[in-house]
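To begin, one chain is listed below as structure tokens, in the form predicted alone.
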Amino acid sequence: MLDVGFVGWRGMVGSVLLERMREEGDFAGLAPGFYSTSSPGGPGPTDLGFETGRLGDAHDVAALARHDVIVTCQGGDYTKAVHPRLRAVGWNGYWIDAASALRMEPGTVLVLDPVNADVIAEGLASGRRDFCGANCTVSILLMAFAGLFRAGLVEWMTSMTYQAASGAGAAHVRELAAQMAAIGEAVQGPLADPATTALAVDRSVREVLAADGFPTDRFGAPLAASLLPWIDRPIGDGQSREEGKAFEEGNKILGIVGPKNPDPIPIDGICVRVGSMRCHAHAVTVKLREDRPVDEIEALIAGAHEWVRVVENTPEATLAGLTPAAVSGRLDIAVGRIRKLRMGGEYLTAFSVGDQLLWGAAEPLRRMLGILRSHLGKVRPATEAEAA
């Protein structure tokens, strides 16, 4: 029986992770322990179908070190504070993390098994112990276009993102809802009068967006009825850290790093926050290494794994299946608007959308835990208690 400690299970990603594990029956055969940074000694989760006991102290290294695996969705600051202390006391267990703190460390494997199962298997075989989920936007992008990367067709790619408020965290979701509520209150009167012009409604919205007290503490600017073409801190040359992750993490997920692969694939673009609650989308331009017909490209995309779904490039199919509303809460990754550009047959454009709280966050961690269970079942003989 695998002994697993869970940290950060109350947040958005952690909550989705536990929900998915409960739905898939993943807790069977596990010995789970639950930890808290804020309320150790309090009750554990109550909706998993079994008694979870009292919460441990998430900073108690001795307690954490008793587990075979630690799964954490607590965030980068927690990882930086606890992970090195665990390793320093000789803990040789497996660390599965949603945060970015360890992602680009040489010994860390980024996990997205429908795309890089071979990279994960190689990491396990070579004794790696740190496994991290990648950036949510990058994970959705690679899930969408894995077939093109796998076929070696991508010379370069631009990815212009449309990222939901929930990608920034729970507090940001609440702020977006508060902004929507403020706008709704401001236009309630004008909308009640059929004679009110659209310009008058627009004026009411503009006034409330600019008003003192409009809630912008988290985003720094209005997101509702607007958008924010900057996410994360600057890293130089006019690029944001979020934008840099597409190149860095994308190539690491694909295994295109190191001396054996000196030529990473250029992936770049602009990251934009939009007013959807959930799901990240991408408008991509791809320079193909060779001209291929659109139907062949669609077949490569659709055949990459069981969760990608090609949407017909028509208005009806696009509006019905290629939106955040269509994929929210689902494991489907929708890809549509696939066509060649006027620049030539090697230039492709497409649009993708997926639920970043699933494939962009919780699902790769859940599946990595399953892969690890299978791996350890093969390399570690069962104890008498497990065999019974």
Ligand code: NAP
Second form
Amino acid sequence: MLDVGFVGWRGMVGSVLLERMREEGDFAGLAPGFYSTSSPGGPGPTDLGFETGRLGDAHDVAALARHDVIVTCQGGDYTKAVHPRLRAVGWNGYWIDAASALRMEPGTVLVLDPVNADVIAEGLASGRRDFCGANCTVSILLMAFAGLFRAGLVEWMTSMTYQAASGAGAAHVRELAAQMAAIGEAVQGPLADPATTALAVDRSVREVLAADGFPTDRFGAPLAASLLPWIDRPIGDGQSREEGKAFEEGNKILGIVGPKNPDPIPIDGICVRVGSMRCHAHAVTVKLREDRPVDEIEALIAGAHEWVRVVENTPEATLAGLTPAAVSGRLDIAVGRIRKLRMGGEYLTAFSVGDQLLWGAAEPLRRMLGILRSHLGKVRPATEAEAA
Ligand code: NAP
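Form predicted alone done; form predicted together with this ligand now:
Then the entire complex follows, led off by the chain already shown.
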């Protein structure tokens, strides 16, 4: 039985992970232990259909070291504090992590198996022990356009993002909802009077956005009725850290790094936070290596894996199937608005949207645990001589 320690299970990513594991029956045959950074000794998750016991202390390295696998959705600071200590005491287990702290370490494999099952298999075969989910926006982008990358058609790609509040964590989602509630309260009176002009309604919204006490502690500015074209910290050259991840992590997921592949694919753009709850979207421009007809491109995108869904480029199909509201809570990644740009037959545009808490965060980790289980099931037990 695989012994798995779960840390960070009550956050946005962790709670979706447990929900998906319960839905898929993944706990059967697992011996799970649950940990907390804030309330060790408190009750574990109550809705998994089995007794979870008291929470362990997520900083207790000796307790963590008893598990074969640690799955953490706690965050980068936690990873930086605990992972080196665990390795330092000789723990040789598997570390599966949602955070960014270890992603670009040379020994870490980025997991997104519908796109890079080969990279994961190679990592396991070569004895890698650290497996991290990639950035949510990057994972959704690669899930959407895996078919084009796989066909070797992408010379470069721009990715202009429309990112949900959930990408920043539970507290940010609450703040977006609180902002919406404050706006709702401010316009309730004006909207109740049919004679109120749209400009008067707009004035009420503007006033509440600028009012003292409007909740902006997390985002630093109003997100509801607005947008925020900067995510995370600057990394130089006018780029945000979030924007840098498309290139860095995108190429690492695809396995386009190292001496065999010296030429990574340029992927870049502007990352924008919008008032969507849990779905990230991208408007992309792709410079194709060669002109191919749109129907062939659609077939390549649709054929990449079972979760991608091509949406017909019509207003009706787009509004029905290519929005955050349409894909929220679903595993399918929608790709539409596919057409050639005026710049020429090698310039393609498209729009993609996916639930970032699923394929952008929890699902790659859940599936990595499954891949690991079957990998370990196949591993021959050490002989007595080897063990000695
Ligand atoms: P989160 O919602 O902020 O949760 C992280 C931890 O914060 C929880 O496990 C919990 O730990 C603690 N916490 C404090 N107040 C909480 C509250 N009101 N509700 C729930 N938990 C609370 O963070 P997250 O968005 O899940 O992200 C976790 C990691 O995954 C981060 O490193 C993030 O960068 C990465 N990631 C996130 C996403 C995403 O979509 N959000 C996508 C990919 C990767 P204790 O139980 O120990 O107190």
